[in-house]
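Taking the form predicted alone, here's one chain by itself in structure tokens.
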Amino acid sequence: MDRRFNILGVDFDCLDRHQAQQAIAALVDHGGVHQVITANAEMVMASRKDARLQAVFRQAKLVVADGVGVILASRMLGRPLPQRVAGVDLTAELLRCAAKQGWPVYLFGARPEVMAALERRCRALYPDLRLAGTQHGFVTERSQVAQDIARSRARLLLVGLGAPAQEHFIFDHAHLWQDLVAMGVGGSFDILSAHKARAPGWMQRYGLEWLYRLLREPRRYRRQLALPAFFLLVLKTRWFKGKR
């Protein structure tokens, strides 16, 4: 069976969280520069209007489903993806793995106070973690950060600039790096630094984290208007497949 499944133009890898973590570890060990994307329905819809983002998706080494909408769509289209791979969970797994394996890690993104708290928590939770560098996201010259990442010799780069800015940053500067796996992590730094709370466990289990975030941050409603359009397109795709 093909390890990838296309949903509205984006190829998703059929991996659960543990498999994704193992695949990323293998990429780090293998060497080379690789981009990993944790994508939700919003990003899929954005790519349909953004040719540059489509190019980013095409060259990514791994694309995993970070969103219940993508999982539901895969079931509707007859190829269920195994599990939602939440970016914050995968980030925590990778930090643990990096501490165990000795990979130097660079953290870029979020507000200055968030990054300061994140660094403290990383040192407390993962004493063996080698931080090659940290940089908050409120900088005017991101190209200078990319050069600092190259000098740091990090093997794992986690970027929390929000989608799709983080994906574009990785894509645009990958030519500067060697032997680096880079992944956008969205708002994971806010949660891992304890600056924001994650949805209660029962909401996570029922795929309602999007609702929790919307209730906490009502201004997100504009972004989430993409969800109805996403499911209408999935239904249309399913109908055409049935006709064939």
Given for the second form:
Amino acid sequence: MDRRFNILGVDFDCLDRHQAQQAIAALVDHGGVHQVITANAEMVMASRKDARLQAVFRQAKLVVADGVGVILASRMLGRPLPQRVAGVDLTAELLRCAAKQGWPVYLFGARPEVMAALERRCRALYPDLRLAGTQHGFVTERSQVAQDIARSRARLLLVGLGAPAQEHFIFDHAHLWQDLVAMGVGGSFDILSAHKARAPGWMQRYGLEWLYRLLREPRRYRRQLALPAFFLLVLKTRWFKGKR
Ligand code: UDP
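Got the form predicted alone; any chance of the form predicted in complex with uridine-5'-diphosphate too?
Whole complex next, starting from this chain.
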């Protein structure tokens, strides 16, 4: 069976969280520069109007489903993806794995106080973690950060600038780096540093994390306006598939 499944133009890897973490570990061991994307329905919709974002998705080594919308869409289209791979969970797993494997890690993004708290938390939780560099996300010259990342010799780069800015940052600067796996992590640093709370477990289990975030940050409603159009397109695709 094909290991990727296309949803409205974006190829998703059919991996659960553990498999995604293992696949990333294999990429780090293999060497070279690789981009990993955790994508939700809003990003799929954004890519439909953004040719550059489509190119970013096409060259990504791994694209995992970070959102209940993508999981529902995969079921509707007859090829259920195994599990939602939440960026925040994958980030925590990768930090643990990096500490164990000795990969130097570079963290870029979030507000200065969030990054400072995250560093403290990483040192407390993962004493063996090698931080090759950290930089908050409100710098004016992101290209200088890209150079600093190159000098740091990090093997894993986690970028929390929000989607799709973080995906573009990685794509635009990958040519500067060597032997680095880079992944956008959205607001994960806010949660892992305990600056923001995550949805309660029951909301995560029922696929309602998006609702929790919407209630906490109502300004997110604009982005979620893309969801009805996403599901209409999925239904249309299913209908055409049924006709064939
Ligand atoms: N951010 C940043 N620099 C910016 C704008 C945003 O570092 O210029 C950070 C922000 O502080 C937050 C993250 O990017 O930590 C975006 O989080 P969000 O939950 O909005 O991510 P998304 O849902 O877009 O993936």
